[in-house]
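Presented below, as structure tokens, is a lone chain in the form predicted alone.
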Amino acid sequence: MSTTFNSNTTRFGSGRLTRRRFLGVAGAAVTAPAIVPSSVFGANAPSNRINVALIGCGNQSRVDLPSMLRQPDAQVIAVCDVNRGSDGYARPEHFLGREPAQKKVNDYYAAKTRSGTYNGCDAYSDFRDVLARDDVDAVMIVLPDHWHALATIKACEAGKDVYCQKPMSLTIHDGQQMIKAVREHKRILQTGSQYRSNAVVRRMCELVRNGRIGEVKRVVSIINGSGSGPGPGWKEMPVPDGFDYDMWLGPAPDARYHIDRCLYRFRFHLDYSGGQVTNTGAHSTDIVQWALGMDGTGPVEFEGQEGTVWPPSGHLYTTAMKTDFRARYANGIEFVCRTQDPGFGARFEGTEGWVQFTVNNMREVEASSEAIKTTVIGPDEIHLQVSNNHYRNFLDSVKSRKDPIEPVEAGHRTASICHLGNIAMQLKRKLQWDPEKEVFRNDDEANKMLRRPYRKPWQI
């Protein structure tokens, strides 16, 4: 997830870079996409498949590559990353990057030709090489957060529809933004959050809604835990080869390069991320935003608590090592996000009984009594969007035109409660926030932690 773009080639403040631009610019051999021969694809005609490029090859790219290429009429042409290729990701054995990941795409269609060759994947360090090519129907952005603004917009403009990894944003602002281009260009938004298309927590959240727990009183967002990092006196380290660090940080503040800043770590820095409020938080707290019907709203009132731990001053790390804070939505229900490791989940409590999802049992509802976990949801009652596949749900829309289970309003909610939880912890006071203007009420420091500024020349 180490993707960015070169800030010594075409801005974007200079127009759209179109396919023949970018080769008169840049001198490169952009080519139509080699068609991998009907025995891949079945009854899929190549009028009838989506061309998809992977824009970012680290860490969450070994689950959303292969979910692409198992799609019958989805063909990945490209892929793109900073990183050529190394270790360093989430687990030593992880070899990733752009090189590995044109590999992968290249062997898994080469096994399904008679030849047994392919090589019909191209590789690039810079997306907006990628969103220069005709030929490229959608993108699956798989960027560090404090990119998914900027290649989100500029891939709406460039006309790709988007996959857009949790969390979709950075800041509140970067996804008012994001919003912005995707309505305004017609475009089709899937965000990450494949829990919704989890039938469990699907189950789970049907008997939230059809009051199969009574009225719904508290809702807590379970995640887990970080380390505090490479220590006070942390050394800078030299930027690997084939690394370009600095088109890495892109939109970031300079920094001082150090391996646990980049790669799979960058999350635990609030340059780039928000810790694990934004990592597997985004998960659980869109499951509770899905339960709760409020894909169009928030909380009204976010605090701190006692129960968050930072790292000590010095430390690399800058994100919450332990998270506690208390939300409460108008209605009265009380939101809570706290870290309880191992795994993460989302509890509903109610006035007649519970039910939690965590990722340690994902067979089934964990509820209150049997009677809870057994019960059957009539057809005249709720019935929420099926999605047993959020890959396949996000193709589908691309082709219906119609939104996808995760659209992009609903992206920007769940990413929000992150955020100002976030905010909460680090102002630790309590803040009264209007969730139809997105402003804080009466507290100037904590709108100024809205947006984020750039570094130039990177400018939405």
Ligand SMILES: NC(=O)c1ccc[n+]([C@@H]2O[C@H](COP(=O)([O-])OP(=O)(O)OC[C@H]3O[C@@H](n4cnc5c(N)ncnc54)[C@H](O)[C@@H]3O)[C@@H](O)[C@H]2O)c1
Contents of the next structure:
Amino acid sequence: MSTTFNSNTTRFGSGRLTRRRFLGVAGAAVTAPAIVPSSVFGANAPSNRINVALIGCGNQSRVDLPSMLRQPDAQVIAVCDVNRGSDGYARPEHFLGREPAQKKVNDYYAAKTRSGTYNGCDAYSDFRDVLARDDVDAVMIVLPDHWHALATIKACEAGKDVYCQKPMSLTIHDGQQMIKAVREHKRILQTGSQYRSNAVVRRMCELVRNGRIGEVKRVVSIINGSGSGPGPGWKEMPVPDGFDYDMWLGPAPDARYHIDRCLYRFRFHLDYSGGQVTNTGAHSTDIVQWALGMDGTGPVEFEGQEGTVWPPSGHLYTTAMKTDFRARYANGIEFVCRTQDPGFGARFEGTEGWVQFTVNNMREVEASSEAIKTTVIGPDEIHLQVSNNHYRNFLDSVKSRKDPIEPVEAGHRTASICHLGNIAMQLKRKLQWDPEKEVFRNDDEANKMLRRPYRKPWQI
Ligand SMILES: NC(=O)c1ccc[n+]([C@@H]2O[C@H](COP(=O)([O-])OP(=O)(O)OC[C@H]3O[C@@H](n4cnc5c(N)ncnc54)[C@H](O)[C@@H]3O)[C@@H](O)[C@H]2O)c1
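Now show the form predicted together with this ligand, given that the preceding structure was the form predicted alone.
After this comes the whole thing, all chains and molecules, with the earlier chain placed first.
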């Protein structure tokens, strides 16, 4: 049974009439479109505005929501979370969930009105109710990874464009289905790997692409480590009031509730995510893929290494505490993914030098020589697509109907490397991968790990 909250709202009209008829959303009052004070959206006529809904109001929404609110041609009209609002998030001082997110949106727009009041953002607990609204043009999927595929596919089927947080998928199969949905329904999907919209990263990738370090021999996807969570004997906890745990689990296997299973910490459970390999690793690996121009493919060989450390038996977390795997692209470039605290980033080593970017030094590209650092990339050399704001880039794509800087295929390939690395670390042997057919060669056991069963009734 789905529910909506704060039905006592006004909704805005716009020129996008095909999406403007409100569907019968259970519990929500259907009201005539209200007149929007021009102070709220300035020069942006309603017909130019993109109506956005936020699905997932947790940790990363603290970045994604204000970033979208700041875009003058976007209007956040709905938020959705299975959590009404609680202190179960990453840090005790965080009070997140749908009600605080709704308040944040209403307060933001209210501050721009003369009256100082605004009540136009609806809050939902079931994302299907959000997707049923004709007036939602785009959704931001800021859910745990095990929900990315289902929510994206249903959003595409409902005709919405999607900003989907990284890692784009939980499994290779999920990613393939997401591509299918985006392309079949002619939707825009931006993967939330925002380092592609960072000028320093772009500069480093252009240095690599234009041969400034010579022939690339080795790349390192540098990632963080993580802990083991509660130890043996951890006890099931009562589900907090206002938290729909069954809907949080969704397609994932049934499991006893513990605070360290869900909000934010889901990333340290293989059932919902891939640990640091898909957490910070989705960023650093994405930078590698972009720099090497490998967006449509990936390495052909993967091997778990001795430095991998798994949580001791009986601990709640199941993802690698220390990552160490190696891969090889068909052109011979060696790919290394390993834990190297603190921070994350990517390093490229070539026959004539190296370059590196880490979050510890976001101001500049580090390089083996001053000459590499200061070299000018000429007008006839390779210049990568320029995006200085990932959200802006997404909205521009929604308007132009041209792919954004990280379309679904690129997001899939980056996530694939993370998933394949995790599989190689678990199986502890060398695996041959066919990036065209997207199967392991002669390895049934490994191929079974490319897909996970969905808990009923969920399916894609
Ligand atoms: N791009 C980045 O730099 C970056 C940084 C952090 C997280 N992320 C990504 O953002 C996503 C969310 O991570 P987070 O750290 O915000 O986690 P989080 O647990 O803090 O937030 C996720 C939210 O989704 C809600 N949720 C879960 N299932 C739901 C459902 N079926 N319907 C509605 N709401 C549901 C949870 O209640 C929670 O509030 C992850 O994929 C993560 O990898 C990206």
